[in-house]
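One chain is shown next in structure tokens, namely the form predicted on its own.
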Amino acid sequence: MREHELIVIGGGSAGLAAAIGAHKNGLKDILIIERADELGGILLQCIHNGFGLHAFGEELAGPTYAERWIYKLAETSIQVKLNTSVISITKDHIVSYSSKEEGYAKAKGKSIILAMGCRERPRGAIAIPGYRPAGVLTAGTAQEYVNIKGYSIGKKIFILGSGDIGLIMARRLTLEGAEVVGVAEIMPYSNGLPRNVKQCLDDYDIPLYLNHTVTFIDGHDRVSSITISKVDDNLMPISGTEKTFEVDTLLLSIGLIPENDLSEIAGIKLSPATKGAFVNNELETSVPGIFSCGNVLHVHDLVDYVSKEGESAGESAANFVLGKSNDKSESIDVECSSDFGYILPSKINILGDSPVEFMYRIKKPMRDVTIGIYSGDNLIRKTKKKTLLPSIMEKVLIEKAKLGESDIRIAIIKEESI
């Protein structure tokens, strides 16, 4: 069984950046395991622009952004196994995998970085009533069919959910000649970035039905129509509000789930809020020497942030292997009030002097917000925000010396709901 200094599971934006970050910080024997036949992950099917402003200072399409990181990888000694599926990970860092060339095999890492990304929620996750005809697709699957394989997926399309991929596909399909008759969102606000609502729906006169969901799918061999209904404050359909649309395709953009099956096998503690791992400020999970980053940790809105987080995880893994990590025997917990969806990291090591970057999401749109970060009862940072949206991940950097040794809590001091 071959031993490596670091094994990175996943060769998308997080995994590429993590491996390169570890290499920059002193590790040379690094292995990336990727189940697809090429590196780049989901970026390869994202042919729209909007990537790279933070990482490269210019706006790039998804494949070009991935290509930049792959070029960086080629300048290193980092090894890559493609078409290789990881089966399990143990707490002592043994990775079992399978490939056509090697069959079933094992490798051990002095450290491991989890960068498996996320998957889309399917129809079964929300149990839409009706028949089971062809023509019901997740937005990401539609993106792959249209952008990579060149298929036409339908002529008259409805989209459920206003996640970013769904919004972007509304524009893409319109440009391909299809008619997108509408987008329904169960919440009273869009779950996509505001710019995507403007550029992908408003600019093409595609209606957005807020507080609506699909309540029936009709069709025998193929979707023939869908029915949407308005929902009440408990997100339950309201009788008498039904609208029916004749369509041949329904796309689902109803959320992403971190791919944490391997994390569970390894016995890593997971957060019910993010569905990803609990991590400390070094992105280390509850299993020493195993780190997590990117969308497998929490769903990001910008790939540039994924890459930055990956580089940070790579640096932390390198410090772990080279014996430069701080003692973790003393740590403080981080929590958030009920106004927040989550805050990361979950723990902070007391030792060390590097500033801590907190990442959080709010549960509902707010404006004129004052956010307080507390160390025990002591207010250590007060930040004013004109607007806060659930679709946008917020960040705040705090010097380690200001954090103290009491547990950290983030809460709303003042807010006005939108």
Second form
Amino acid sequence: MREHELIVIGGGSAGLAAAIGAHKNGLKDILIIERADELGGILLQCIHNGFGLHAFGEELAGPTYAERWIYKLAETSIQVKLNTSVISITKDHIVSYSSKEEGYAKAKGKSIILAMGCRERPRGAIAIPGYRPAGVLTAGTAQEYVNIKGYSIGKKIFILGSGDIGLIMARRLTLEGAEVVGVAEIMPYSNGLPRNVKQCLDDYDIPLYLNHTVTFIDGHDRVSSITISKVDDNLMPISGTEKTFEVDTLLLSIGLIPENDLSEIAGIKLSPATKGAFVNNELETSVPGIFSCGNVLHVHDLVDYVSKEGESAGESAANFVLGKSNDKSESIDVECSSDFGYILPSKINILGDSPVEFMYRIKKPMRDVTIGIYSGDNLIRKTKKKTLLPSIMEKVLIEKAKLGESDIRIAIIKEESI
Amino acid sequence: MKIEMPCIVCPNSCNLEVEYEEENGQKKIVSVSGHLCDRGITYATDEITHPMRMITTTIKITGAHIARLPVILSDEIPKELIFNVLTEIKKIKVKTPVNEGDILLENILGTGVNLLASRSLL
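With the form predicted on its own done, generate the form predicted together with its partner chain in the same format.
Now the full complex is given, and it begins with the chain already shown.
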């Protein structure tokens, strides 16, 4: 069995940056395993612009952003296996995979980086009542069909969920000549970035039905109509508020879930809040030498942050292999108050001097709030925020010396909820 | 008039507060706040006086392992020209090899804006 210094699972934005980050920090024998026929991951189907503002100081289309990283990779000794699916990972770093060339094979990594990304929640996840005709698909699948395969997916379209992919697809399909009749969102606010509501819906007069969800799908061979209903405070449909739209296609943009099947096989502890691994400030999971980054760790809204996290995971894996990791015997825990969806990392090694970057997401929109980060009872950082949105991941960097040796907690100091 | 608008320039999605005056049908910016960078001021000014948009789409490509080549404009175009520009873009087909950044269409509809390949397909 071949042993590598590092095996990276996944060759999308996180995996590319992770491999490059590890190479920059001294590893030479690195293998990326990618199940698709080329590197780049989901970026290849994200043909819209807005990528790379932080990483390159430019606004690039998704495929261009991917290509920049693939070129960086080509300048290194990093090896890549394409069309290869990883089947399992063990606690002692043995990766089983299968491919046409090698059949079933195994490789060992002195370290492993998980960079498998996330997958979309399908119809079954929210159990929409009705028939099961063709024409119900997730927004990301529609994106692949339209942007890569060049299929027309429908003529009259309704979209459930106002996540960024749904919004981007509303505009994309409008530009391709389809009629997008509306977007329904069960929450009282959009789950996408405000800029996407503006430039993808408002620009094309596509109505956004807040506090609404799809309550019936009709059609036998193909979708013939869908019905939406208003929901109450408990998100339950209100009888008598039904509106029916004659459409041939329903797109679902109802959330992303980190794809951690392999992490579970490896016995890695997962967080119920992020659906990703619990990691410390070096992005190391509960299994020593296995690191996690990108959307498999927590769903990001900016690819630039995925790349940055990937590079950090690469650096940590390099330090682990080269024996430069800090002693992990003493650590402190990080937790958040109930106003927050999550905060990462969940553990911090006391030893080491690198500043710690905390990433958190609020549960519901808030205005004019002050966020406090506490070490035990001591307030160590106060941040004023004009607006906080669930669709925007916030980051805060704190010097190691300030963190102290008590557990860390993030909470709202005062709030005026909108 | 004072309005709030989300900046669409980048994913930071700044919430801009824009104050403008209207005289003889001409809109004039008085102040912009809430922006993290100067591009927010340009955006707000354009948005009030003459909205501009970037567009991306795909065109047909032969000889590649995928059916469509993603393309992007070299700069923004007036918002009202979006569908006219798309009609021009849809007229063209390309063959491999194409490199990222290759100019596929020049000065579309006299806008001075070019159409560029946003990935390489060799």
